[in-house]
Structure formats: C-alpha cells, structure tokens
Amino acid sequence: MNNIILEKIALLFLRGIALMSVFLLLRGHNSPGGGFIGAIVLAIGFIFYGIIFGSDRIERILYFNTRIWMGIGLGFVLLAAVWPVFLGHAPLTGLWYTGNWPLLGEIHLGTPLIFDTGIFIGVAGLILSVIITIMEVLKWNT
C-alpha cells in the first residue's frame, strides 16, 4: 500500500523530531534533557519513520551501520573522560571554553556537551539496532 500523504507526514515527523532531539541534547546540561533524552526522542522518529517505509529505508538514512554509530558515541564519552586528564585534572573534570563569536555572541562550551553527544549518538545507535534487528526478524518490509 503507498499512501502518499502518510509517507510525506512521515518524513515531516522524522524531520521535526531529529530537531526537537537536538534541542534537547543541547539544552540538557543545565535544563532538563541531555544525550540519553534527546537519543530516545530521536529513536521514536526514526521507528515511526521505519514502520512506514521498513528498516532498508532507515539504515539508507543512517549511512554508517548502527554499530558504528555506538562506537562514535563511546569514543565521544572517552574524550570527554580522558582529555582532561592531559591537562591534569581528574576524569570527567568539566572543562570549559568562553569566547565571543560574531553573530553568536558569546559562548559557553565544555566537555559536558562532548559527554552528553557520546550518550546521545551511543543510545541512538543501540536502539536503532534493536529496532532493526527486530523488523528484519519480522520481515517488516515494505
């Protein structure tokens, strides 16, 4: 069955909610949400998305394998942890960079974000592969 209204609304939903898992990733630090939020509002974009057009479709979107996506994210959260300990500081010591940009103003940034980017691509990835893995199982084709 191809139901284009549905499939428009679908990526419409998909676009709309990788957007909202971005504001809260970044909102996260000092507001509630953070990576692992943001990752699972991601996740359930990307699952309706899947059940619309099946897993090929969502895995063409992804362009690295889930499993890659994961070991980005555990390779973020180990910057996060290790860099400060080359500036000697203890592990996971947020570190903290303030300047002025031109059109941004000024900003705040520090290895919390990178933390809470490893959670966020880490959790997506690892839900996103048992989405997967359970419509390839069911033969959720379409």
The other form holds:
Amino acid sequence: MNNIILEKIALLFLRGIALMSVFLLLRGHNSPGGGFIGAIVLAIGFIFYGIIFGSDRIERILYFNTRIWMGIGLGFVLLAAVWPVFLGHAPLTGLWYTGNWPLLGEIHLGTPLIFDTGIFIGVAGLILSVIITIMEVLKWNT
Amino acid sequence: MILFALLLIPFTYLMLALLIKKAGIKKRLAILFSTLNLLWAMALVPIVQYREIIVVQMGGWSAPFGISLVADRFSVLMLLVTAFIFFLITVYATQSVDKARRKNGHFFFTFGILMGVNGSFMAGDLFNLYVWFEVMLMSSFILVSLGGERKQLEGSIKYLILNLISSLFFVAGIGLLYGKLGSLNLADLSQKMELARANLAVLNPALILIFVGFSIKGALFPFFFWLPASYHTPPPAVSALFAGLLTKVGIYSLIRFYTLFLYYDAGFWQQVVLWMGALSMVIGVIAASSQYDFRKILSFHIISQVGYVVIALGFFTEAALTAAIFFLVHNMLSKTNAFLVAGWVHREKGTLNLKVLGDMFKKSPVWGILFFISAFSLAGLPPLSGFFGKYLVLQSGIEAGYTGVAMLALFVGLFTLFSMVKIWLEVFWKKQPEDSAMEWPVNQKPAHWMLFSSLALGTAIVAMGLWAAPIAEYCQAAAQDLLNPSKYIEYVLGPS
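Please give the corresponding structure for the form predicted in complex with the partner chain, as opposed to the form predicted on its own shown earlier.
Next comes the full complex, this chain leading.
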C-alpha cells in the first residue's frame, strides 16, 4: 500500500505504543500495569504496523525469530526465580535494591522487575508469533 | 528448592527448546533433562523418608498467604513413577514419533505436560493445582492435535471441549469455596472445614463442582466418554504418555481432596465415591470387551482400572488407601507399557485393528512377552504387580465390610482377563489373515530404543510384583499420612 500519511502515522503509532508499553511495564509492581498488559499493548502497536506494512516488516524490526524472543522471556523468568536461591532464600523471593542515584533520586529495583520483563518479552513474542503466522497464512504481505 | 527443582528442570528445557533450532540437539537435551528429572525424583525418596513431609514456601511468604509446594510420601512416589515413565517415553519417542512431529515441538509439549504433572503432584494450594492442570491440559491439547491428521482432529475436539468443561467446573468450585472460607491453601481449608464441621452442607455446591471437575479429568463413570474418543488418535508415544500420567493426576487430586476435605462428610461422599468407582469398573470393562481396536480396548480399561483405585478410596481404611496407592503405581506402569507395545505393533503394521493383525509373536517374541507381562499384570495374574494390587484392594474391601463391591472387583478382573486374552490371541497368536497380508508396509527402521523403554517398564512391573512387600510398606506409610490430615496441616502451617 502506498499511502505516505498512513505509513508515517503507523510508524509514529508503533513508537508511541512501544514507549507506553515500557511505561506500563515499569510502573507495574505497585500500580496498575505490568509485564502482561505491557506486552499486549506493545502487540497492538505491532499489529497496526503489520496491517499496513505486512508481516515481513514486523519480522525485520524484531530481528530475532519470535520463538527466540519467547525463549529469552522464559530465561528472564528463570533468572528471577533462581537468583534468590543462590543467596539462600526460597525460590521466587523478591530481592530489592534501594539506592540514591544522581538525577534519578531514590529508586527501588528488584527481582520482580526481572520477572515482569520476562513476562513482557515472552507474552509479546507469543502474541506476535500468532499474528505473524496468521498473516502468513492469509498472505498479508502487501 | 528441593521441590522447586522438579518444576525448574522442565522449565529450563522449555526455554532451551525455544532458543535452539536444531532438532537433533533438542532430542538429546530432552533425554538429558528427563534423566535429570528422574535422578532428582529418586533423590527425593530418602529425603521424604527422613523428613516425612517436605514443604517449600514460594517467595518466602508463609503458608496460608503464599503458595506452598508440599510433597508427602504419596506425592513423592507419584513424582518418582512419573519421572520414570516420562524418561522411558522420551527415549521411546526418539524412534517412535515421526520426524515432522519432532521438529514441530513434540518434546517441547511433552515437557509442558511433565511440568504440569509435577506441579499438580506438589501443589499445596487449590488454585495452584488448577493452574498446573491448565499447564498440563494446554500442552496435551496441542499434543493430541499435533500432526493434524483427520482422525486426530476429531479426537482432539472431543478432548478439548470436555476438558475445558471440567476446568470450568473446577474453577467455579474454587471460586465458591473461596467465597465461603476465604482461603485456598489446602491445609488451611482442611483446618477451617474441621472447625465448620456442623455446617458442612453450606460447602456442598463448591465441593460437588470440584469433585465433578476431578472426575472428568480422572475419567470416572458418568464422565468418562471423552477418554476412549480421543486416546487412540494421537501417535502411540503420546497416548502412552496420556494413559500413564494424565488421568492419574485427576485420581491423585481426588484422593488428596477426599482425604483432606470430603471425609469430614463421609456419610454422603463415601457412597458417592463407592458407586462411581464400582460403576466405572464395570462399565469400562464391559465397553472394552466390545471393541476391536488395540488402543481402544486399552483406553476403556483405563476407566475400569481407575475404578479400582476409587473403590479402594471409598473403603477408606488404612489398608484400603495402601491398596489404592499401590494399585495406582502398578496401573501407571502396566498401562504405559501396554501402550508402548501397541506403538510397536502400529509401527510394524500400520494398523491396530485386531481383525487384520496376527502372527506378531512369531515376528518378535520379545515384544510378545513384554505385552504378555503388562497385559496379564493388568488382568492380575501372579507374580506380576497387578496381582498384589488387586489382592490388596479385595482384602481391604472385605475387611472393611464391603464384600459386595470386593466381589464385583473380582468379577471385573475376570472380564479384564478376557479382554487381554483377546488382544493376545488376535494380535500375537492367531495366523495373520491371508487377504490383508500383502498391503502392509514393511518397516525397516531400527526400534532398539523403543525396545529398551518397554523392557525397562516390563522389568519394573515384574520387580514390583517380586518386591511387593517393601513397596506396600512404603505405600502404607503414605496411607497413614493421608489418613492423618492434622499432620499435613501441621507441617504446612507450622505448629499451632
């Protein structure tokens, strides 16, 4: 499809949505949001992008196969589950780091964030792999 | 961590299988990880003998608030048998399952099942149990339909819908129970029910929904119809896995559920369980005797065999629970092995129709003997494991005063023998019918790993018969723990 306005808007939309999804991921622990929701929002951006540009372009942005992304997501989850064990806690225990950084002020970082990032990557990978497969079956590569 | 590793091992495999592309490496990793799982489950046995009940609180949150993983002797025995069967089926599948299926994630989804099964055996929380059921079911839905043959899709639709309904019942029951008691931790629920003993009728809607959910999963009498409609459609390695593990998880959950909750209201539930068990036993075996497909006969026998476990649960004495656990283990081993032999026959002849098969004993006496062992163990001939299983069930039934049901079990045993003799005669003994002899493809590919798996299972069945006494002793210790829920509560919630 050759419609320059539509193409520019889709690209802008994808960037905006991607930023939004990362925001949702980061605020997730104590406020509404989280990895799962973030991933779904991210997938919406990609679906819009795919409808206009075709699934080949999604795959080009993703760089890796969606399967690999799901694997990476599971890897993060695994890390968050096992890390506390090596420090003598029960598996999946939340470990927290609190620090005062210049410019950022006081921040809290913990293994739940790693876990959520894993969910984010894994779920986004899963949804995109479904979408890409459907698009390939329908031959949606304009 | 001791228990958590049993979830971690399949999970790590799932991760690696996504990251690695080469089918050959995935196959080797599958064997490696199933071996690891087996070793870990073996290591749990001495630990549970020493510590009696192993409890791990996830994330360090204490019991009624967080998620606990609990393994008593019964769970550990189930985990061990699961790991053993899973390892052998993985080895078997390397030669039995075709390359296209293996490339499309056969091992990936079997490990999904392993993770779900391991999780359900350790779940100390009702909702967690539901989640593990789902993990297991999602993987099994895909395994049933993987390959996309026409027959397979037909079977998978029935499998999918009935199991979704059972999940619906289960989760609806969980919701009601949570609304009434405000907790989902099994130990906490059991404690609360003991306090609310006078008003248990309030909980009946929830308990009945959950009970029906488990009965559908365990293929008990009025709810069994999905099982024979779907188990004969996927590749034999998959149906062996299902037959060995999936329905048994339903039965395990039922036993856990009964010993922790339902026995408070035994006057009502004991009758229900006895009737359902007895009817499953009879109807399963009669339906099986009318079938002419190798795997369909075995599928109907799953229902009948599950009935034995459930009537033993209904007797509800120490001896009866010992028998139930022993029988469950025997059944997992024998049934899986019977399916493995069916897989070999299918590979050699491309069909499992009894009418056109024949002469298989002449073709390979070893496989014939392996079928003989597992089939006659199912039928209950000494000195195989089935004999002791049935003996224990009957003895405990008569001791508990349910002579009628025990006699019924004996009678069902006769029919089981009839079905097994039928398969034996039709597939292995009779002369191959002349008219169908030419059409079959001759399979030249090696099957030594398939033979290895089946031999190992056959040895296990014989060994379980020969060393029945120490195994029954272990089962008795497990039964004592099951009959004493206050111990379970104390270990999970801490001394009060």
